[in-house]
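The chain below stands alone and is given as C-alpha cells, in the form predicted alone.
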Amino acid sequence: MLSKKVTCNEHGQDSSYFLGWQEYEKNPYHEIKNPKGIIQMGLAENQLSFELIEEWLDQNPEPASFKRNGDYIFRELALFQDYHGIPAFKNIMQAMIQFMEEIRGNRVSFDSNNLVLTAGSTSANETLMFCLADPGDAFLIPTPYYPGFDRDLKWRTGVEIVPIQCNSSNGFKITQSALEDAYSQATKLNLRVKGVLITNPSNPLGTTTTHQELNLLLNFIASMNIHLISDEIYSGTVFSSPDFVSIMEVLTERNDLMDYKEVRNRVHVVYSLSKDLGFPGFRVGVIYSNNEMVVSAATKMSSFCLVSSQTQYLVSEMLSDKKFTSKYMSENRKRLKQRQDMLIQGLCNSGISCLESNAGLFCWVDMRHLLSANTFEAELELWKTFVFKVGLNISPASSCHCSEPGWFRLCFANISERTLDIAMKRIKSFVASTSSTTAAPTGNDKYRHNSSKINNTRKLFTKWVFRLSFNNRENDR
C-alpha cells in the first residue's frame, strides 16, 4: 500500500557515514556527564568563530528581533513570500554576490539575476539534478566523495552516480584517463551521462582543486557536450596556500574554447553560508548559473525548499556588514588553520599522516599500515573498533567511495581543542595497544602502496558501488 520509493532502500542510511552520527547519537561524549562517551569527528560543522558572530548580534538587535528602524516588521515576515524572495532580500541580494566574489579574490565577478535561493546547498544539488538530468540518466563523480552525494543526488531524482576513480599516487587529483573510464563504465552501463560534479575545495579531501584539473574537466564537457556542477560551498574556508579557484574564473579564461557560450551555459555553481559562516541550521543555499532556462526552472522549484523570510532578512543584513565579513572571514581562516595543524601534530605523535590539504573542516587520514589486511573488510573492522573502542566517529574511505581501504575522514572545526586533545590522546593510546601497528610512511613513501592489490581492491570495490547503486533498480524490473 506504499509507494516504492518508501519501501526501496535508496536513501543511503544503511552508509558507515550514517551509522557512525546513530552510534554517537546513542552514547555522546560529554566532558563532565560522559567522559568515555563517542567523541564526534564525522561532522563538518564550522563551530570555531561562533563569538565573533554573537558579538554582531549584540551589536546589530534589530534582524534577531525583527525590527527595522525601531519598528517591528514581524507581520511584513509573517506573510506568505513567493519563489523571488521577500523585497527586503531581493533588494540586497548583490550583498550575496558580494560576499561570493570577496572569498573568490574578486577575481570573478557575478550576476544577482542568475542566482537562486535554496534552502541549503543539499536542496541547491537536487534542484539542478532535475533540471538537468532524468531518472536513469547519470552524473560523473570524482572519489573520493561526500557520502551524502548518494542521498541528494539520487534519492527522489533517480539519477545515478557513476564514480571517477583517483588515487593517492598523485594526490587524489583528477586525470583525463580517471574522467574517460567513467564516461565508458557509465555507457557499459547503458547509462546516459549528463554531467560531471565536483566539490572544489574537495569534501572529504581539504584540497583546492587545481587550475590544471578545472581547465581539464572544462575541456571535458565541451568535447562530451554535457554539464558541471561545481559545489563550492567550502570556498571560504581555504587557509593556506594554493588560493581557492572557482570555476567560474576558469571559464572566464577560456573564451577559446569551441561553443564558448553553449559551454557557459552548462556551468552551474553551488554554494552555502553552512561551512564558512557556520550556518548549517539557518538553510541558506545559492545556485548560480548562467543559463535562463535552468535559473527560470530552478526558481519555480525552489517553493518547495524556500529559505524562511526571517532567516533571509538576517542574513542580508549580516552580509551588507562588509566590515564585519571581511574581519570574520580572515580570522576564520586563521582558526581552521591552527585547529588543522593541532589535528595533524596529534596524529603525527601517533604515527600517522595526512594528505596534504589547504582548506576544509577535516584531515583525510591515512591509516593503512593499521589495516590487518588491504581490504574494506578490514577498514570496516578498524571503523567499528574506532567507534565501540576508541570512542571516535570518524568517516571511513568507503563511505566516501574511495578506491583505497584505510583512509579517514576526521573532522577538527565541530569540537573544542579540549576534546580534540583527548580525541588525540585516544588514538595515541590504540595505536601503542596495537601490536600489528608499524612505522607510518613519510616523505616519498607517503603514497607507495602495493599496486597489484590496491587495483584488484579497486575493482571489486567498483563493482560494490555500482551493486549498491543498482540494486533498487534491478528489483524494480
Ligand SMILES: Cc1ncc(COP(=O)(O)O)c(C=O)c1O
Contents of the next structure:
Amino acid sequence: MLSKKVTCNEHGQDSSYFLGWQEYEKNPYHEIKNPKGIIQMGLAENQLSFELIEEWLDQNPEPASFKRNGDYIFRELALFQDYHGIPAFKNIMQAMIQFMEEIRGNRVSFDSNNLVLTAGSTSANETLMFCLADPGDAFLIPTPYYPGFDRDLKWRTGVEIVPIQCNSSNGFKITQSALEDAYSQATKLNLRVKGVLITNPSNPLGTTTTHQELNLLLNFIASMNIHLISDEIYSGTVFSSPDFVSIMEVLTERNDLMDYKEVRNRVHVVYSLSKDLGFPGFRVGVIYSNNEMVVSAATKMSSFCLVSSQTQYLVSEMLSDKKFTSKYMSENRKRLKQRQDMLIQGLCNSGISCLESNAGLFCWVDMRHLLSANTFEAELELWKTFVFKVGLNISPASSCHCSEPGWFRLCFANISERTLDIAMKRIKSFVASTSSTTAAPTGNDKYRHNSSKINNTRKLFTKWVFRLSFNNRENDR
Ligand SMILES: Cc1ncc(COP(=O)(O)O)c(C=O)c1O
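Given the form predicted alone, corresponding form predicted together with the ligand:
The complete assembly is shown below, putting the previous chain first.
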C-alpha cells in the first residue's frame, strides 16, 4: 500500500549513531534528577558560546521581535516567500557571503549570485545530489564519514555512496591510490561515478584537509571529468594550526589545470550556520557553485527547503554586525580549543589517545586496545557497554563507515564542563575495571596491530559497506 521509499530501510535510522541517541533520550543524564543517566557525547552541537549570542540579542531586540526602526514588519515577514532571499533588509545572501569570506581569512571572494539558500546543509547536500546525479549514480566519500550522509545523499535521491577507504596508517589522509580504488570499485559495480564529496574540516576526524589533498582531489576530478563537493560546515571551528583552507581558495590558484573553466564549474561548496554559530534549529544553509545551471536548478529546488523569513531577517542583521561576528568567532574558537584540551587530557589519564586534530566539535578516539577482538562485532559489544554500563553515548567507527574497528567519535561542545568531567571519570573507572584483562597502549603502540587480522577485517567491512549500499539494511542485522 505504501511507496518503496517508505518501506525500505535506507534512511539509516537503525545505525548505532541514531540508536545511541534513542537510548540517550530514554535515560538522559541530569546532575540532580538523573545522575546515573546516559551522557550524550554523540551529538555534534556547539553550545559553548550561546551567551555571546544572547548578549547580541539583548542589544539588538528588533529582529527577534518582528520590528524595524520601531515599527512592526510582521506583515512583510509573514507574506515573504521568494527563494532569492529577503531583499528589503541588508541582504541575507550578502551577509552569508561576507561571513563565509571572513571565516576564510578574506583570502577567497564569493559572488552572491552563485549562492543558493537552503534549510541547512542537509538540504544543501541533497539538493546537490538531485542536481548532479541520477538514481544509481555514485559519489565517492572518504571514510570515516558523517553517518547522516546515508540519509542525506542516498535515501530520497537513489544515489549510491562508494567509500574511499582511508586508514590510520597515515592519519586517515586521502591518497591517490585510495581514490583510484574507490573509482574502480564503483566501476566494477556498474555505477557511474559523478563526483567526490569531502567534509573539510572532517566530521568525525576533526582535522582540516591539507593543501596537498585538495590539490590531489582537483587533479582527480579534472582527469575523471567528475564533480567535487566540499561540505565546509565546520570551517569556522578551526581552533589551532594548520589554518583552514577552502577548496575555493585552492581552486583560484589552480589555473594550470586542463580545462580550468570546466573544472571550476564542477566544484561546489556546502555551508551552514548549524555548527559555527550553534544554530541547527534555525536551518540556515547554502550551496555555493560557479556553475550557472546548478545555481539555477538548485534555486528552483530550494522551494522545498526555504529558510523562514523571520530567521533570514534575524541572521542577516546578526551577520552584518562585523564587530559581533569577529568577537564571536575568536572567542568560540578559544573555547573549543579549551574543551578539546580537557577531553584529550581526560582520556590520556585513562591511557586513551586521539587522532591529532585542530577543528570540529569532537575527537576521533582510539579505543582499539579495549576491544576483545579486532572485529566490528567486538566494537558493537564495546559500544553497548559504553551506552548501557558506562553511561556514555558515543559514535563507533562502524557508524562512520570506518574500515578499522575500535575508533569512536566523542563530542565535547554539547555538554557542560562538569558533565565532561563526569564523563572522563566514568571512562577512567571503566578502563581501570578492564585493565586486568587488557593491556593499555603506550606511546607509539597505538597503531600497532596484527596486520593480517586488520586486512581480513577490512575486507569483511568493505563487503558490509557495499551490502549497506544496495540492500535493505534490515537484512544485515
Ligand atoms: C558534515 C555534516 N554535514 C551536514 C550536516 C547537517 O547539518 P545541518 O544541521 O546544517 O543540516 C552535519 C551535521 O552534523 C554534518 O556533520
